[in-house]
Amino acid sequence: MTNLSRRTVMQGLGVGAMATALAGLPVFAQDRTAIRIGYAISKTGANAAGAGITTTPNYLLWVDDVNKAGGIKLSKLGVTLPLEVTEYDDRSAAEETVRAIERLATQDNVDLILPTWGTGANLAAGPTFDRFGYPQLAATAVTDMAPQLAARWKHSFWMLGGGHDYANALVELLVKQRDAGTINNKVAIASVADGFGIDLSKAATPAFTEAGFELVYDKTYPLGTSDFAPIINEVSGLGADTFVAFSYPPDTFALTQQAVVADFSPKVFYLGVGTAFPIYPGIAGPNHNGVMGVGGIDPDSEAVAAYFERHIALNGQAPDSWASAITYASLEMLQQAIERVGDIDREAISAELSSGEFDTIIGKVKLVDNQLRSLWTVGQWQDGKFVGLAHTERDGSRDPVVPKPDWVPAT
């Protein structure tokens, strides 16, 4: 597997620290200088800009959490190591995911695997962690086949729902605002034709329908797409006050810059992956105000705030504010089961994820079925906050600005 680039990282204990605190123990235990991590992750390519600010820096904050605290006790070696990383670069291919898997696993010997970004390729990736043992916390998967997964992948946890999730909150929310008049009937949807699309349209459109709404418009384009305009301009001339798009975040950019240069302003609009992070706003300008999207978070929770300000002070950027603290948390999980493990035993891991409740910066999780349910599904820009519209079995909620604010025209 020449074609992957490689860094291994080493942060923790100092060489004569690690010597005394070493000194004594089983030749095994001595033998173990770190819990050794490993990744494949999208660096270059299409999803890099997903992973850049979803899944890499969380963790990157994770192992300096981690090992600026001494690292990880086990209790069964009688030693608290600190992390070591192995990474490669999955070029946005979920070929290149399985193969860089396949490597960690049997080449590197790492003792646990974290999932790469994207729904596509932990789809992809399922069945290679699940042959080697090792637990798929799977934070950036959108299926709603996550059931029928976790059933057969025992080592699989899916933590982002399913599209269901995502589309009966917005359809919710939007029946809402169509009974109270603030929107009309009439909804606009267009979806990439990649794995978090198509389980997102597949999901809306017969929600929309059963609903009563008229859905003017329900196509996919290809993944990769750049040029909008020709889906604007048609959408643009069938009277819908919502427009939906399930996007990637290449797409989710060039949706808002070529709707405000169309002079295309729906009453809802509603975008998908990167939505909620942290540079829409320089992307948008003023006129990310009132634009929806896929997640949200709860801006007055302190523990999501202290994560903000670590996140902010380690990487210099902020968190995205859907995925990126479920991403940390499933971290904070893994760390906890293997505490209470005592030792690297994988299926002893996996069985404590499967079971066990975790304190972690999104609140207690306690996974149903290797699922996690507690959701924030739609959000929304909010004076500067991408704050949670709808959830799943959580409390609290802000109220919806429908219509948004016009587009300022563009300069």
Partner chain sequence: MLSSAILTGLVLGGTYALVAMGLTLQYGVARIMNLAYGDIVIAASFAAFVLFSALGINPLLGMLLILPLGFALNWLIYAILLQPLARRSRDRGRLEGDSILATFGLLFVIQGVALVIFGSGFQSYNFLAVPVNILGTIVAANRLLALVLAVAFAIGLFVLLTRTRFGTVIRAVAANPASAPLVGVNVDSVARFAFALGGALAAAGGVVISMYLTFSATMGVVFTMKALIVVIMGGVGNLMGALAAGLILGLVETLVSTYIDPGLTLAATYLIFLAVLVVRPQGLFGKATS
Given for the second form:
Amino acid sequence: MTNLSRRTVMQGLGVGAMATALAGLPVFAQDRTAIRIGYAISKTGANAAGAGITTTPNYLLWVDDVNKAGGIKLSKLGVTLPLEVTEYDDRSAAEETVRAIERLATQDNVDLILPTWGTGANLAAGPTFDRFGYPQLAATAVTDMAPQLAARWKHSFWMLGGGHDYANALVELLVKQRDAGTINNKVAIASVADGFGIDLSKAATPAFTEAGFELVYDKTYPLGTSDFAPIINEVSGLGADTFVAFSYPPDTFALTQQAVVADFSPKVFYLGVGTAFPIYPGIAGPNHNGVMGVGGIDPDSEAVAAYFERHIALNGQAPDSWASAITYASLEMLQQAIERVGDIDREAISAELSSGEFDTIIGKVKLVDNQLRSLWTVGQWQDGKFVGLAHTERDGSRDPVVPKPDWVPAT
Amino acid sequence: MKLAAALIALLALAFVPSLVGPYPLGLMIGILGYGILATAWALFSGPTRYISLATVAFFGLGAYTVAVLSETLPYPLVLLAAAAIGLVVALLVGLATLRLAGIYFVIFTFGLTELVRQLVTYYEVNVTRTLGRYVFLPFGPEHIYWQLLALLAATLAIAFWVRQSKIGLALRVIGDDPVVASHLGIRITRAKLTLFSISAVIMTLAGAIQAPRWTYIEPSIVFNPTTSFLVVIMALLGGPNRLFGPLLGAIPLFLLFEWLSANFPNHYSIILGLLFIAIVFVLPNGVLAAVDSVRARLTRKEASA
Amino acid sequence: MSLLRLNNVTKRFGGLTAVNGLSFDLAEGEIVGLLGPNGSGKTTALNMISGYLPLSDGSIGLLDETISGLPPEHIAHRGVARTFQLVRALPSLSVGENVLAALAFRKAPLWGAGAKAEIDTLLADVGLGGRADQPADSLTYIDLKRMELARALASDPRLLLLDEWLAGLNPTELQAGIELISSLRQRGITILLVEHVMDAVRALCTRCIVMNTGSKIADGPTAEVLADAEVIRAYLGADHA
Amino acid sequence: MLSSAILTGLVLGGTYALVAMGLTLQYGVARIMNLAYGDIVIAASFAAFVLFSALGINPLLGMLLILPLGFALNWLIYAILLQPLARRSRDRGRLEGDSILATFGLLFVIQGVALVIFGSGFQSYNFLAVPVNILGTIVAANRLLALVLAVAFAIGLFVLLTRTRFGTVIRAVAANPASAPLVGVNVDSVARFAFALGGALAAAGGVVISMYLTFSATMGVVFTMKALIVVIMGGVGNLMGALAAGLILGLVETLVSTYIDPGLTLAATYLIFLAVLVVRPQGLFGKATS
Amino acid sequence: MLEVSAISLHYGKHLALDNVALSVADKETVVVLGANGAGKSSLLKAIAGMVRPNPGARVNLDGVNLVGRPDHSFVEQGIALVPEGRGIFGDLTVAENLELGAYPRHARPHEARQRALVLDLFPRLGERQQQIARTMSGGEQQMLAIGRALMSCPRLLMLDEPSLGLAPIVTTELFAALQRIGQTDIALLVVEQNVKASLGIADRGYLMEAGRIVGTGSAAALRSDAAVQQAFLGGAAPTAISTGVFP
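Now show me the form predicted together with its partner chain, since the one above was the form predicted on its own.
Everything in the complex follows now, all chains and molecules, and the chain you saw is the first one.
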């Protein structure tokens, strides 16, 4: 590792053009002792917290699971090889992400590259994955551009849907509740002024309006806001039974606390990223019960339960109940695709990912136009689990609890 | 003679993309990007000693200009528009900061960058209803590399010219004592605004040229305040009052970051931090000053030998 | 015709009136002493003439033109140069560059080879010949004063404002300093001198203006002014009369 | 509505002031432009979190442990890392440059250690999240605590600085360190004390905000920048200035959020900060230098 | 009381003090004369501990060598310096400046007594107790600087060009005050360009040139010496001193 990197630095200085030429030589099968996986992930900077919850632990878990099982079978080569990892810190900067992928692809010549965390970073990395022909399994990017992107970059796979998926599912679920008379017609929305919040609010605003809801509050707040008292104070006086926040984790936690303090307890309390995090019940205390949010899991799935157990055992923390399982599932797909191809043939692996059906912890999965369409879109904390209420392909396994229980005041 | 050497070096560097692989080229792009920013930063901040943290404001504006206009205007005009926007903002910033000095200037420029970021965000969110924008320009890394190389050459040429020129002297006088400067007949406002604007336009162009490399532009990517800090550190490390100082600060630091993040992805922060502290203690006057003093010691030894 | 004319010049800082209705004229070629106790407003007056401080009231004219309200660089371009009470060298520049800074930005700028010759001449004039390449911050106090004078002269002034330029010199140095200033008269430079060193005032000034608490209390030929009872009471004290 | 917005704003401003107060002491007296300040804040948040969640120690009691620890840690940081730099460069500009570089390094070290120990994820817990009704406005007790502490610290330090001999010594070192040895003041030890005291205040801020803000190892820089804005807006070294600036920023943020658009809160705070500096380049309570 | 010897001091490559020795007896008033750049200020700073001389230097106060101690401890031993430029705390009030003067431990018990002494010497400081020091005139600031030094109960008070930039009438007052101080138990070591006035209050004097002591003698002898007259009171070239009038 150290030697390799020293060489790399020399080349950066423009000294080692020769070495680069040599590095392009193919790796022969008989030399192969492992399948080399590379990834650059945000270990520092703004994205580190998100990556540390959803992405890194799952990469570690998958590598551990595979290697414990003896590795991945490459039938064409007649070997079963363990995974070997090269990891970099992209320092939460798009420029670093791009360069790290260039490095993994051309310098380290890894066999496969796992993507970084976040929508922006995955979009930034798209052309580079594409240029070097590596499949990109973007499991933590939410974008309505996914169909166009998948068409533009043939090796890219978009696993987490777009803003419309989540917004429409939420509206649909709420329409049922309204029509049943459980909630009134008024909805208040606060969105973080960042990629995720805007994508969702852009989809949700017209969807709510078309469904006949009255939007009594629909505003954005800047990334980094720490005090939500003004928003909660204003919203609590507007008579909305439904409060929706397309928020980021710190905001999600602060909004919950503030709503409890202000005793603003709407019948539907829906928050964005972070509700599905394992620490949410710890922060909200008994009040986590009945809170809705993005994502969800199938509480009755044994595969998911087993996955949770393995994740806790290895990482010391539970996975989140939205993108973690998807991330892990995307890795299972990758593994199965490799085994079906029987060799590290990235073109063939990509083709298999596009067309094949895979057996994962979230069930049988088949991509549609390089996109995972089988997603939990709305979840709710019920009995200590963040259970899926709405799914893009199948009916929810649980019914929503509306109205949610009243807040228990803190002591 | 020196000019000829510089041109040969430039020509040689222009062939780098055909000689090296994508990753070394990516490194070169990164080095050029930071080298340009640090040199441009030192153009104004070196002689005046006004530490500006507004670098990324201009950088980001450049990138956004490309994101907004690349579909509607031909590319050269997009760059021109970026330069014009950088110039206008630089003049506004320059006029607003005329009375500020020291730490007040530093934090003002930081606040200003954040304000620009907030306003861009607000505009995008509430007017265009999107946050991220996509830049699909048909540029490979080598195109970006060549453009950056040209911009770096131009920046160094400007820096060279400024050092020889009256305006360079004016800025040094202002940096030492603005009161004396005005009493000697120096038009302080004009001198400061001129160089601040030149420096800002270069930064804007650096952002504009690199935008296509990321495909996706959003405020948190292009207005990342860390960039401003890194540029200051690089320039200070190399020596902001020397022509090649900022560049020679950028190169080792950039490579150091790269090496650490690759070899110690989990302890990157700690090692980097310790190295920074060591640098302050070991190289108190910057890399070039250290090189000079070593060279001086060697010549003295030779002379005595 | 007068070169400089102060008409009812007033400066207030908050509630404090530092200079109060000061009026006087300087004729071309004069060396005039501006005297007064510490805090009587002399330096404030110089600062207003050079444009460093804006006036609260009144006006200042140079030849036929009103210069009050102009920024220092414009006043400098009209031929007013100064030194400062506490020497203000440009420490990161060399001695020569200190002088060049004045040459390059004066009304008829010098740059390049012509400037170099002029720098050498000016430095030689003040006794710093051959030291153009020395860093300014390595100079001693007296040499800094010399350099500052050379810098002021490099602006090619009509009017030179010297703020305690002779302070802190020992008697021998003082003698040399007096001769240097006296030689400037031959260049046709008018000099307004704020000074506490009475020997120098007596030797140099044909005329003196004395201020006390912001107002002018005496103005006339040096010998008369220094014998004035109020000047003795407020400024000189019995020992120095 | 207005009174509620004002109260909410003051409470938020209390957090800002509390976080900034130590920095104004560190920069004003010890002349250290401490870019690692926010990481000290976060470190204290982690300490409070560990005491609370692992040992069940109430953060208010935890403060009794964490404050002295913060003091000691910062005392050591100054003695080992910064004092040699301060000695090396008695002039302010040089020390500013050196301290920026050195504390930038320190920032990475502290952040790196926190990353190794706690990982990069979000941490949060609830303490004192009980509603307090003040004149009909509900505020969270933990946020109110921040305001109360900010005001108490500001007044306490103000009294210390203006009414005691030691306070006069501290102000003398702040105003003119070169002359302080002339009256027998050990500049090194006063600066060290001020830096350590500033660190203890940072730790106090960290403990309090951990009760209601979500934090992570990489978030220190957010607090550094907010604190710098407050310190500069208030006027360097001026505790009352920091208090006033913090409260003003909190008020502006809340009023803009309530009456204009929550999307413009941060833009408004930066705008007001910039406007203050354009009008008063030395900050609200700073002394003009000329 | 004060015995200084073998003081050499480098600023970079420049030798500011070259093996300087001098002494001040109890209650004595000593003046140091010399051209600008001769090293007079550096000498006072070295004696006050503000700069550290080259190894081997001795600043003996009653036989105890203070060299190497931290800068702030010199005043605690009884050596007070009024530096060039005065060094007052401009942002603090007059009263606070005086209070700080009495900061050294040995001075604290005598604060009231010393304050009375200072206010008696400089009545104007009494009128201006609450004024911010920076806003006072140059003469008043100089008085404050001296007053602050006196608050530390010094045995030796050193002044660096106290009359610099002061109006003649204030200079007269200042020297009168110094003379009164000289009559107390306090010894004075003064650097001055005002040769006439300083020799008027001094017992002894030293002549310095280019970092070295080149002569010494009683004030009366110096005053009447023709060579000193020539060198310091006009006319002669400074080289007259270096020929070694007082070997």
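Residue numbers count along the first chain shown, from 1. Every value quoted in this text rests on a predicted model; they were computed, and no experiment measured them.
For the chain moving as two rigid parts between these two forms, please specify whether G38 and D194 belong together.
Different rigid parts.
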